[in-house]
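Read the single chain below, which is given as structure tokens and is the form predicted alone.
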Amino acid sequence: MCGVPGPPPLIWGDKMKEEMMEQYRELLTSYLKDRREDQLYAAQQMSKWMMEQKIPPEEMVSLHAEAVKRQMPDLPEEVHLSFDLLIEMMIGYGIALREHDSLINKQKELDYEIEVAVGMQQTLLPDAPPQLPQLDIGVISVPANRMSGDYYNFVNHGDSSIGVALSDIIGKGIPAALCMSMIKYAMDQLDNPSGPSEILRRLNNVVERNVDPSMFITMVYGVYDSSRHTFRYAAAGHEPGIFYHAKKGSFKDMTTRGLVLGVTKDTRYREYSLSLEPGDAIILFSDGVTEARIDGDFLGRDRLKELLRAHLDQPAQQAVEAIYQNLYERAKYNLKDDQTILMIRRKNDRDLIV
């Protein structure tokens, strides 16, 4: 197991019990005589030590009962019998306490394993967007919880072309992370990356064979050709992206059609194409963005476009970070789903000069 075990408890044998009995009897005698605060403090420290040594509570009560009997042997029989009843009650309490401690230890082990999984999941994502002469790319991906169901990747297609993938695994925690690792591995095996529709077709076959039907995976995959400044893309049930036309200052919803990955074997995905002029941008995102709750309502695509417009004059990385921060604040720091925003913008002439 990954957890680090603590030191073993001391054996509560006859010798130790007799030593503790003598110490406790002396403490009880002195307290009954003087009733000082330091004696109460000493009792607290003794109790703390006994708990650290995992001594059951019924043994602690039994210790007190024996000390009282030795100190006051003439007590009525009813008093001695009451201690027997209290000890029996403490046995059940002790069992429950040990079960509680066991659950805490198991939770610590699980937390450690999850932290390891979180670290491994981060290695599946690119360290930073690729740097291309004519493109400005920015991306931010923030999990709602410790592990994310969103995945993005960049693939070198050669000939000045770059592939961009954004996927949303409908699920949480470790199952989603395992699906993410499978998608990453499958994409790494694409030795000769082809067009977006063919890539989705091949990924769909992998998911259909290996993922439980209860898990749903959406994806958009596009290829930006820097020589022609075209963006060819296909989608598998993913939230449609947004295209920004710089000259017109207008937004357009990208057309997307296609089943989520893994539903049926040999699914075909339709391919679309966009031409980008200087300053034009493509914004891809997971549905956690548009479904963020703002004042009780979904953010929606129209209000997302307002956020985009407010930050499109910034470099792509600064823009996506500012958009997320604005959304996070408007949601009152309570986002229920993973947030991923990816921006691809063709640089304009002044950016190329700089």
The other form holds:
Amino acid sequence: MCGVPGPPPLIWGDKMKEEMMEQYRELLTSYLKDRREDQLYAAQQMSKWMMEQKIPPEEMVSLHAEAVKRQMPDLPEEVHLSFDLLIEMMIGYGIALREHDSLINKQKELDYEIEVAVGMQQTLLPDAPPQLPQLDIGVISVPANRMSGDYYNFVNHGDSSIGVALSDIIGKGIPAALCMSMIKYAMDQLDNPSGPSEILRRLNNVVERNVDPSMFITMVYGVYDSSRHTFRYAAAGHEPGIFYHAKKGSFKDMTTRGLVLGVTKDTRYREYSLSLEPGDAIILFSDGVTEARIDGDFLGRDRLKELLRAHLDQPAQQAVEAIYQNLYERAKYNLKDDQTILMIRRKNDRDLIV
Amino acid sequence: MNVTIQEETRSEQVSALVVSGEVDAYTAPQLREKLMPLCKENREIYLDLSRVDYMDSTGLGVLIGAYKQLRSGGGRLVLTGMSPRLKRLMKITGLTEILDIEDGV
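Which structure goes with the form predicted together with the partner chain, now that we have seen the form predicted alone?
The complete assembly is shown below, putting the previous chain first.
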């Protein structure tokens, strides 16, 4: 029973008690005489007021007992005495009520703390995709509940290159969010980031040393060089991205091999490279997307590609938002996992002419 | 969404667990409770996953936790009977490279 607050503050002084008594006695007397609806309503109003004043139920019974005694002194002694028993019985209800109130308060505090954490988590994510003259980048990340286990980041790799990371932390909610802040700060510490495989190797060592044995993180890290239009990438157990080849109008699964972060020390990650022609696009996402349940079945990569095709003519940001919206609707507004979609497109030459 | 786990001890050193159903965020703790106490030194654990319809990352986390525990004590975790879907998950996460995976039961 710990955490139950003590008795209510002493607002229930003698003078007030006497006033309440008189009011209640009047109400009781008039009701016994007329038995009208509005008198019952007045009793309801009074009870509401007493609850607001945190007057416990046993006090209410005691008020009634006293009013009866004053109004009908000739009742048999047993009737008056019986109220003593009722008051004892009501004390338990009073305690339960205070316990309930205290739980509600705790719940409110917890809600508030989570709200603050949600806000802090938002600050871990970059504000907006970076602007590079020949690239169109769009990203959306929506948690299934309030806190997310998905993470993405953009990292500056010098003048014409941009690094992107997309990560899925095992589990959801608060533990995942805590882990996310570790990843974010580990990434901030990567001064002089070389290439994707080196970055994953270093992050793996951080995660391996610092997390619970059954915790792990998947990540794809890529560097887009906008002077050569190559995308070098490596993955740590992350769902492979999709490459869109504009000229052929076809999709290709991006080859990836690599162990999730946090399992073994000194894991090596293989690096891959893609060349992008104008209009080509790279789409990275978390497995919440392909595993969204649509009509009882997983969305899967094929249906994701269909969805991508339907939105490829839009600017990247509009496209990822539209794809998410479509998924959300088809999943009957009930997505069980966090959803992150990131699209990088090399602009068409015609879009570059201003 | 339920999971059932049957345990059979084959010898002092070898245990086998048969897992059926879905292993996700809700049921993974049940698997962890059964599996972790078995992960003692030099122990060999066979995990039959042929009746697992679905496993998410939380389930994988349990397997990784068990793998690490056994590895540090000279033991071994062997996964058997995985569905193509599960095999794909193991491949993507790179776990195929480090876990012992056998086709038969």
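Between two forms, the rigid core is the largest collection of C-alphas that superpose within 1.5 Å. Keep in mind it's a predicted model, so treat the numbers as computed, not measured. Numbering follows the first chain given and starts at 1.
Once the rigid core is overlaid between the two forms, Leu312 does not reach a Cα shift of 2 Å, moving by less than that.
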